[in-house]
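For reference, the chain that follows is the form predicted alone, supplied as structure tokens.
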Amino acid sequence: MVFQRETCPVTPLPVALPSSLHCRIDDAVAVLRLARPQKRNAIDDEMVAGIGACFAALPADVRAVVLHGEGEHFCAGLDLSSVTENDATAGVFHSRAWHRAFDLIENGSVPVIAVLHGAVIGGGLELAAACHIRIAEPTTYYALPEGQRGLFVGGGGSVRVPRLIGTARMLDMMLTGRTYGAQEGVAAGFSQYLVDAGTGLHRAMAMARHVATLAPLSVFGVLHALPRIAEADPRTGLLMESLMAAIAAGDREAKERLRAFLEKRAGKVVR
């Protein structure tokens, strides 16, 4: 799929990163890798801050934010050894820690699109979730190995991942340890797209690009309102739905784009 593009100028990110984290900034999108491939990308405490620090500083002109991960894995979740002599205090603190930064990735200000390889496990699958789009490659595969270690997720998959795949299979995999690969993965709702091996990150650009292109009240109804409109009550849901085409339409941007379409000049997407 290829998509038409528009450049644009974008600020640098104003803050620094853990070396585990390497940001760089491409036109409108931000691409954030995680960068500690000798820990197949296991998420400590500074790493989790740095994601939150990313995304809580991407400049305004930032449009889309690509994710992926150096080396053969994503993620391999939570780095345990960070953990193993935190008391039940300390673990409620480490917990809400995620909570916060994955918070900044689901409800921020642009899509994210992560893009899927080898382990996505664990705390892995937790970041993976908070991401709006998920591309996934042939080496990807997919477990929450918590229950088998006597731990619990705390990253915020027991609200995501249900939202992707359904309680049921969640608690398949947490109490039998049951992994899933790429392929029967899209089927179960852990991603959207299978690519082939090593596209994943230049497939998730060319979507990332056409997405910064979108009116900015658009994608933040999709982004905001779609997620409550679906968890509502169907009367208040659709409330929810007229209000925001209201608000949307109403926008000088979308007037602007609707007079383009309708006059030829507006640009086509090329699939």
Ligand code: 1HE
Given for the second form:
Amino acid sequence: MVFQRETCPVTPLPVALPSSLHCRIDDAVAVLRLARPQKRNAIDDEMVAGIGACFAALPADVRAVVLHGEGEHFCAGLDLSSVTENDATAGVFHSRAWHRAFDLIENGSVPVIAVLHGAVIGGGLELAAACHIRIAEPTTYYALPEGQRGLFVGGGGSVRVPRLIGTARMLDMMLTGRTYGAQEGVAAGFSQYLVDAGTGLHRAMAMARHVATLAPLSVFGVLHALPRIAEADPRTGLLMESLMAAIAAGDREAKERLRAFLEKRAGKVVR
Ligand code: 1HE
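Structure of the form predicted in complex with the named molecule (previous: the form predicted alone):
What follows is the whole complex; the chain from before opens it.
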């Protein structure tokens, strides 16, 4: 079954969100939709605060989040009308508010899967980069027009985007206005998946339901230990890896899953 945008049953999140965001809970998966299509899901202060509030308020039985955008575009980035009067002080605090909200995505307790289509621009790309898995539909394109608009990334992009595509590509995008399409975007590292038009949400839901069944300690290791190990000096990283591996393997969930495989109750790895 292909989920249409808008048509899934609704269970509200236990927190008030602005009208530019919509969240429903579907068993163990929370589905957060950027719902400001008339402004191409451009992110204003209210939306940033709402994103943070949503991730801070996820019920404990939510084990994965799917993030997607309503309308023709995932997100046109910063709402440019909201910062025209900012001085440097306001600018710093504005950026820090984005950091706080997006940190709750990246460093929260559950994997977050973004479904991308249309424009993934500026702060929209920063938002996508804070998620753990990105699924792109063929209409997706990526841009960082900050350079052209006299701005700089402020939503964590200078930290997270180079991890995906490398500093040289990001530098080029910001200086020249270069954009990447969906196909080249998957090769460059913007997304891990490229799927057929209109199927991104369905793929993300299936992936999220699978991820929701994983052992919590494994997920913790992947979300929290792996990125830090990857950035640690190798000797520290290897030590952290051994500790994480021992803790995960010692957990009851791991023991039951290993027993299930050995007793032929669990699936084999299939290509
Ligand atoms: C906006 C925004 C926005 C659309 N802020 N209002 N981001 C950008 O520089 C991207 C700017 N947007 C665009 O280039 C285009 O709107 C799109 C390519 C995304 C879509 O084009 P299109 O033809 O489908 O829509 P549109 O007619 O341009 O926009 C529809 C409305 O949305 C229109 O408002 P209206 O009142 O005239 O109907 C647009 O003004 C409005 N709109 N995008 C405000 N971004 C933490 S720092 C992050 C820094 C950045 O993200 S910089 C990159 C900002």
